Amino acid sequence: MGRASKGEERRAQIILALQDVMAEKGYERASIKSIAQAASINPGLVHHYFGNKQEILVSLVEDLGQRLHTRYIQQIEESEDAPRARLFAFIDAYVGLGPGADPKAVACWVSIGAEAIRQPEVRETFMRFMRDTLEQIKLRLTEVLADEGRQITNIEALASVLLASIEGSYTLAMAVPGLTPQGYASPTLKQMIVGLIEQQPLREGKESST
């Protein structure tokens, strides 16, 4: 892979600056001036690379999605080659506090969810990421259910519950700091989804291995 151009580096710098400002102040209070200050550049350079603040936000959604995917791939590569291990690696990548965890990104993601409700352009990118994430969850769950000889008819509901729980853990942690124990999300979500998996009926002729 070749070295990023100066323009690509500058755009990435501005996108990361918006993340930092949003994590502290939220989107509404993230002015071009404050983004430029966080990036240690002149406000004119922000306008040179992005037409407006919304363009930066859409790019930030894409960037955060890519970073989460990269962390997930790394977790998968480091996990055991078993369906449950891959499912747990997915959960760790999204809510775990291990290497690569980024509290600022989580805080920013909560604000992005709110902006997706209000801004169609942001919603489109946000929804695409949510759909892709849901498909990844369905894939991981399907592997587990098939490996354990369980029926897969309820996969949509199981995947949706897990995705909603992940997003809810983000929102709760940011909206009411200190209410929930630090690091609770990953182990609790694993226990929850294992319980739901083990409630799924076995296919005819299969015996439980758990």
The other form holds:
Number of protein chains: 4
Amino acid sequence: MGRASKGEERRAQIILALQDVMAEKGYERASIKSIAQAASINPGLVHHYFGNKQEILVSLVEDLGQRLHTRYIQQIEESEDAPRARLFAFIDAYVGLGPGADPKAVACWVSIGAEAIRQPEVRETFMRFMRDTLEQIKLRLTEVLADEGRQITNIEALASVLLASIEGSYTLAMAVPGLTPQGYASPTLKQMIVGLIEQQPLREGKESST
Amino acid sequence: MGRASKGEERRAQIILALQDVMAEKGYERASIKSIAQAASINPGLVHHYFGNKQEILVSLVEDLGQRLHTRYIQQIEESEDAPRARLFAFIDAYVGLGPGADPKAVACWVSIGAEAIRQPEVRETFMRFMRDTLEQIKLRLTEVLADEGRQITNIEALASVLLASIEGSYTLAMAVPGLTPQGYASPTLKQMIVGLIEQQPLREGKESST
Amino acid sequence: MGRASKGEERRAQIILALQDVMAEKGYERASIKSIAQAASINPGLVHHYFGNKQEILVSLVEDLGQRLHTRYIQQIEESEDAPRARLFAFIDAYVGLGPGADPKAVACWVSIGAEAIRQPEVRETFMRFMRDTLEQIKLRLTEVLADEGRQITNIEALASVLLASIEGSYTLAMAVPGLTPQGYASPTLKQMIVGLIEQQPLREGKESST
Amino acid sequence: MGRASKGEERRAQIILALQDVMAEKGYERASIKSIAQAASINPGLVHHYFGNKQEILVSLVEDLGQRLHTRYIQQIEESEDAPRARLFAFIDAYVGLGPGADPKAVACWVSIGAEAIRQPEVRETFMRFMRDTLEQIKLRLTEVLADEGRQITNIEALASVLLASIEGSYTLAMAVPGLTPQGYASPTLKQMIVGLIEQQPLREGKESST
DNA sequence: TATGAATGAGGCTTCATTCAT
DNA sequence: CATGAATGAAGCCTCATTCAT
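Complement to the form predicted on its own: the form predicted together with another copy of the chain:
After this comes the whole thing, all chains and molecules, with the earlier chain placed first.
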């Protein structure tokens, strides 16, 4: 797993530079020149490490996804072992801080969502990450439902709404700052999840709570 | 109420053309030339009606917002008079169909959210619409809570999560099509809302259902 | 001599509008649209009165020249009858106030001098005025020299330097405002002229009049 | 003092190209394309060396100013040591030949004077040069007056008229060629200066030196 | 006369990418 | 690896001029 050769370092430098510039100007307006400047390297050098601009973007998507996943793993490790705790750890990792705990990263992530609509290569990478994330949500939900004696139905839709809420909270946070209350997302999402869970019918003759 | 002078028609033509091109290529790649072509007019004419490209975008934001609001009004009129029905009408208007019942409109809306991060003029218009929408959600929620004898607390956060879920569902629908189940959003969101409502404590000694 | 028909008024309006816009932006950046706005008329109307933009400029040159000449005639009429007084009246008309007593007019005049270098039609009109002016200077100088018993030689060069000083004072006044002292030009030019005159040899042993 | 790196050469090439094109068409009509052609380089390359068109113009102003100053220094070195000779050397440098001994340079200089009215950045550079030049004139004049026992008053105004005469002679030379006699400027200006000097009162009853 | 829509050319600038050194 | 010069294609916008009404 020999990471961090000179080349890898350079690549990482460039990817982070794209993140910085893109957070400020968006993808299209992030010129190779400006990226190079942000990375403190020569413009011509960028194309030694990436075939074209889009490749940097794809790498950034991977990088941001990786960072989010890493945070999630950490939160899981620090959390209690109970299913609910693990589900909440997921929420904390993904909205408590957003991707990378970094406003720049969140801004990029929103732009990436938009770029993914048009650029197949970006979509592919973005989608892979979203699919994995959705799987995790389903896992955590199933775990909780099982643990609490609820029927496991409709998981796909529940997980989708949760994922949408997370993505949407990024958009709101960046595009309409100040409109939504500070720090509302994490606790309210947890509350919402609890609500959803408790609407699931009990597995064996028990009455559902509705 | 003389609507649609010649100039207004042209403007509408151009705004719709931006929507079409932008849905396919995104804002930055929607060139004035391609917009003019989509509108079947001369490229030079675009700047006869709009000072610059951004003005078209801002007009499109207003237009899309207006369309959504109109749909909402219609749904309200068609719905029953009960508070819950009105809240659900809101959901149907905003996610049952997305902005404009039109995939193009949804694609644009996601891009607009991203552009709003960087372009103050776009943000302003986008934000005004989001603020109004948030107010509507709060109104509808308050109505329901009052009607069902629940305490009215935490409305701001509840509404924010709902708004985020809607926005996020647009992003998922366009950027990772097929990942989430068809038509999941509207019913699941309603379910989620019910869950959230029923977690609100009762106003007078009655037991909450949790 | 029926002046001021409706058409003539419109033309004058447009010419003055060019002056206003040109003073602020220069000739090339004075668009037909901005000229029309300054004239409070419709852009399309401009080409009813002038074949093209250059024609307006040529008319402006004529207009400014006319104004200057008119001022000169007035000053002459108000001045004493002595040759020196008439020469000084010339100076007062041309630099005491500049063309039209109007900073805008002076700014235009400097630009016109530059445009005359490249545009033959402008040069022709500009040159006609300059030739007439030079003739006036020579007349006034000859008059003075004759009156003061000086030999009349070198008039052409003397007049040219005087004309150059006037033109140069416009450039300095507009391009480097504040660099030269307020109101220096008129008295100092008079002083310079006196110096030049008194260097002319006497015609027949008479003493100079100073 | 390593002058003329590759980049500096290119810059100089472009600046001279602007001079050539501008002499023929004026600043606004000197397109980047035509400048590139005159410099025998690719149009896109121009913006590799200059941020925008105006920067080229400002550089040209500096370049022309430098050339004039250099000529003046040379004339001074070649002239006698007497104050009058030095003052006359100034005149020869500035009008005997015009800026750069080059009609193109003179044509540009006139246009620059006009552009300076509108473009602050151009004005600043133009003004700096004019200020320096005015200082030189004052120096030379003071020197002469001191040497010839004249009172040193009114220097500012005398110098201003001289500077105006020089600038004006450029305008006349380019805008109305043939109107003024060939080569009139230098000798007549000298004559005018002598006239001005000899009008200055003597410091202490001494006779003037003429 | 008057309006303002329409045309089409061209200008400045930006930029991804390639290449010589 | 690294530099930064070079290329050429767009892109946005401005504008003089024409034209239908």
